[in-house]
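Only one chain is shown below, in structure tokens, and it's the form predicted on its own.
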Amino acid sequence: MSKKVWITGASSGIGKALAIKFSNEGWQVAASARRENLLKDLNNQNPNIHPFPLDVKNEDEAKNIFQNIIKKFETVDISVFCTGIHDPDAEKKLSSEKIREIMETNFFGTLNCIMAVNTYFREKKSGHISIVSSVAGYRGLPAASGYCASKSALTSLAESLYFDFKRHNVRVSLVSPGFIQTPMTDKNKFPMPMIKSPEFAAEKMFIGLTKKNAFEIHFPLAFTMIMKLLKIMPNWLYFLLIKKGMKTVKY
């Protein structure tokens, strides 16, 4: 009997690549995103991928969609919440409206999906909830006040939920990618060191989600270890290094 996974943000980028990876590995995939036409295209090319259109900003809709998934699949083994937006040009201007939009999608959108599966996994007493954050959640970065804040919040949320769900035998994991070539990172106008393909990310995530048991899945390793070093670096040194970097890329 094939296993089942629910993936949000599945119409493009990491979410799409991950949906295809799970499908190719024989899993039944419930794929959610706002763009229904792109989900249908995925279904046409991969019969194991089933479209469940969803705007994650609507908590009631998230709950209804998950119930529809359960009706079709009967069970869900893993839920992976990949939804994320970023607008570096708008963030340079420090727009409260833009920051609120990013938080509503990245953080509260993910939270809405977690609330949709909350009771199901607690009562099932097994399963896995995975939250896709970013190394941008480690420290604040230029032109990313909303994005970094949303990812930092997701990282802390995952750490807190780890304890809450462990009591019910449910695994919670955190995914912290470096730069991945997606429509979102295409907006960046600065060099992105060690950038990898969505397929690379999907491969690393699939292994981490199904074959390993670590809390955090992070990649590429050389880049994420540098970011982890910045995370523990004294503020004065961190700010000095980032200031020099901003001059290099003409921020």
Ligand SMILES: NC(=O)c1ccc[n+]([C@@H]2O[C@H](COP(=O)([O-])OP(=O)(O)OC[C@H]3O[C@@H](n4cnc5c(N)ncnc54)[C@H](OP(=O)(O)O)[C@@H]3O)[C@@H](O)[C@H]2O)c1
The other form holds:
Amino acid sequence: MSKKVWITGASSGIGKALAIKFSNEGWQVAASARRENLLKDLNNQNPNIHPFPLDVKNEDEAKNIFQNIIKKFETVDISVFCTGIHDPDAEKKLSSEKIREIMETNFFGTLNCIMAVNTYFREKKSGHISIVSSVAGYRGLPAASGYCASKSALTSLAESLYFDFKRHNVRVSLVSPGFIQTPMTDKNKFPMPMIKSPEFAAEKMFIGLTKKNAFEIHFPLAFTMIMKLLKIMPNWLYFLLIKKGMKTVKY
Ligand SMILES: NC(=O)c1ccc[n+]([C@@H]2O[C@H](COP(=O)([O-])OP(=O)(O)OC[C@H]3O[C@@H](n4cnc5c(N)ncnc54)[C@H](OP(=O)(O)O)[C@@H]3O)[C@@H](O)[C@H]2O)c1
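Output block for the form predicted in complex with this ligand, input the form predicted on its own:
Now the complete complex, all chains and molecules, led by this one.
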């Protein structure tokens, strides 16, 4: 029997490439996002990908959609929560409304989906919840106050849940991508070092999710190692380096 995965954020970018990768590997994929037409296009090209349109901001809707997925698939092995928004232009001006919107989608939207699978995986005593965060969750970056806060909250959430679900034999993993070329990063007006394709991200994620057992799946390695170094640096050095770097970038 083929294995089954639920992927949110599947209408574009990393989530879409991941849905196609799982489908090509023979998995049945439940694909969620708001734009139903894009999910239908995916289904037309990949019959293993089944559309389950969802706005993750609605907790009840997330629960209902997961019940519908279980009705269709009977079982789910992995859930990958890849939904996210970022608005670099709006973040240049501090806006509580914008930060709330980002938190509602990136953090609470992911939490709503975790709540949808919570009882199912705990009772099954197996399964895997994967949370797509970012290296932007390691430290605060300029013009990204809402985005960095949402991602650092997700990273902490994943670490806490790792312990809580481990007791029920459920794996929790964290995905921390560097720059990946998607509609989200197309909005960035600065050069993005070591940027990779969504297919590269999907390949790394598929291996990390299905063939390895590490908590964190991060890529590309050369870039994420630099970000990890920044994470452990003393504040004074971190601020100095980023301030210097920002002088060369129009942001
Ligand atoms: N690209 C990068 O460099 C990068 C780096 C690190 C981390 N990430 C993370 O990777 C994830 C995917 O990003 P991406 O770059 O692939 O961006 P993207 O192409 O803009 O994809 C974002 C996805 O999230 C969905 N989405 C947004 N709001 C939603 C909502 N309220 N309900 C349901 N779905 C919603 C979008 O679908 P609809 O609009 O159809 O709903 C879309 O499928 C995000 O969590 C992002 O933060 C990206």
